[in-house]
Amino acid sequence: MADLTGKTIVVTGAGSGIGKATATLVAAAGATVIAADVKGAEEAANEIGGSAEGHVLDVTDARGWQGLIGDVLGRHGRIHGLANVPGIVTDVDALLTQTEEGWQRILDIDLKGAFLGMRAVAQHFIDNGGGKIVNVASTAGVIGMPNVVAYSAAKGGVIAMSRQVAVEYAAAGVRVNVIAPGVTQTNMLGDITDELLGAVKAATPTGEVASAEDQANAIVFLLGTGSDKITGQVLPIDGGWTAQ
């Protein structure tokens, strides 16, 4: 567990899944966690307790980002890290079946949201000697997978964008890294059958799928001092799936 004592960390998508697990572990590591989401953030913060704070945020809304960051800086004076976790995927996301509206919604939340988040904290980080950003992509942004055309485009964009920002602002002390989860036990799996889940496990070298906490542990590490020399990197947490 990284030591984040005295840090203020913003975690988006904190209402459920990997985001909620991340907010929980960030708080356990000693930080003041700003748990933000379009729904469920305040409930998550209450459940986490301690210094956790819940904030309603639509990650696609630039003004919402400005309001959140301004409020946190006004009360805490400093932000040390940002975890951009939100992501959506739809049942119909193949090239021949995805709609323009569906395509845009996925890119807005999964890609634009991360862009707006990084932009909202970047100048503050630069002016104050640096900061850590962890963006959540997916193995779908690393390798080809069926029925996720918009999702793959968005998550591949997160990876490319993160590398660009990491290189451009490295000298200012800004560190930007990405985790790329494989199949993870969250609500995003939907009503996956035991048969399909068993097939996924059988195709995974470790023979198991990750939990939300597995993904969150990696995010917390990348937010901590142990990652000071790491930037522009993509860490797949997929049981060895992409190593095959």
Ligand SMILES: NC(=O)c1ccc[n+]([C@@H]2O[C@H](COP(=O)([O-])OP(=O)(O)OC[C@H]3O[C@@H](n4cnc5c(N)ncnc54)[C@H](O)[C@@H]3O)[C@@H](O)[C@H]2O)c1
The other form holds:
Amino acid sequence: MADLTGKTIVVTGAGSGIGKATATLVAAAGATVIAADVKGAEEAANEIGGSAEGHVLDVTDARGWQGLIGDVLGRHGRIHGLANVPGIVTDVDALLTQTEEGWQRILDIDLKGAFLGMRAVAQHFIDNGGGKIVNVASTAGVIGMPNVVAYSAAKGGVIAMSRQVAVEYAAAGVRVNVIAPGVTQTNMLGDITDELLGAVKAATPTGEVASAEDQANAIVFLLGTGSDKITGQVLPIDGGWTAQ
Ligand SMILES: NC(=O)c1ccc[n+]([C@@H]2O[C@H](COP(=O)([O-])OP(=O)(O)OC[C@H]3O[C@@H](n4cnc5c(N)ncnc54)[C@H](O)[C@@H]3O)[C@@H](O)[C@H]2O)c1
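Mind giving me the form predicted in complex with the named molecule, seeing as the form predicted on its own was just shown?
Below is the whole assembly, all chains and molecules, this chain first.
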């Protein structure tokens, strides 16, 4: 477990799933966690307890980002890390069924949200010797998969954008890395059938599906000092799915 004692870390998508598990582990590692989400943030912060703070944030809202980061800096003086976790998928996301509105909604939350988050903290990181950013993509951003045309575009965009920002600000001490989860047991799976889950496990080299905590562990590592020499990288946490 990374030691994040004395750090202030912002985690978005903290109301559920991977974001909530990340906020929980960030707090357990000693940091003050700012748990932000469009819903469930206060509840998550209350569950985590200690110094955890819940904030309502729609990651597609640039002014909301400004307000959150300004507020946290006003009270804590420093932000050391940001995990951009939120994402949505829909079941109408094949090339021939996706609508322009649906495409835009997915791109806004899954890609633009991470852009706005990085932009909101970047100057503060540059002015203060650096900071850690972890963006959450998906194996759908790494390999081709059916029925996820907008989602794949967004997650591939997250990977490309993260590499760009990593390279541009590496000398300023900013580190930007990406995790690419495979199928993970969260609300995002909706009412997935046991049959489908069994098929996913059978097609996964480790024979298992990841938990939210599996993903959160990697995010916390990338937020900690143990990852200081890593930037612009993509870590698939998928039981070997993309290694096949
Ligand atoms: N669960 C999986 O199988 C899986 C696989 C690959 C990648 N991912 C990625 O992991 C990340 C987390 O997903 P999860 O599995 O924890 O899903 P989840 O549905 O449990 O959590 C997603 C969270 O994002 C929040 N959110 C949605 N729109 C938002 C907005 N506009 N502003 C702020 N917050 C918003 C939701 O309120 C929710 O709390 C996503 O980026 C997702 O694409 C998940």
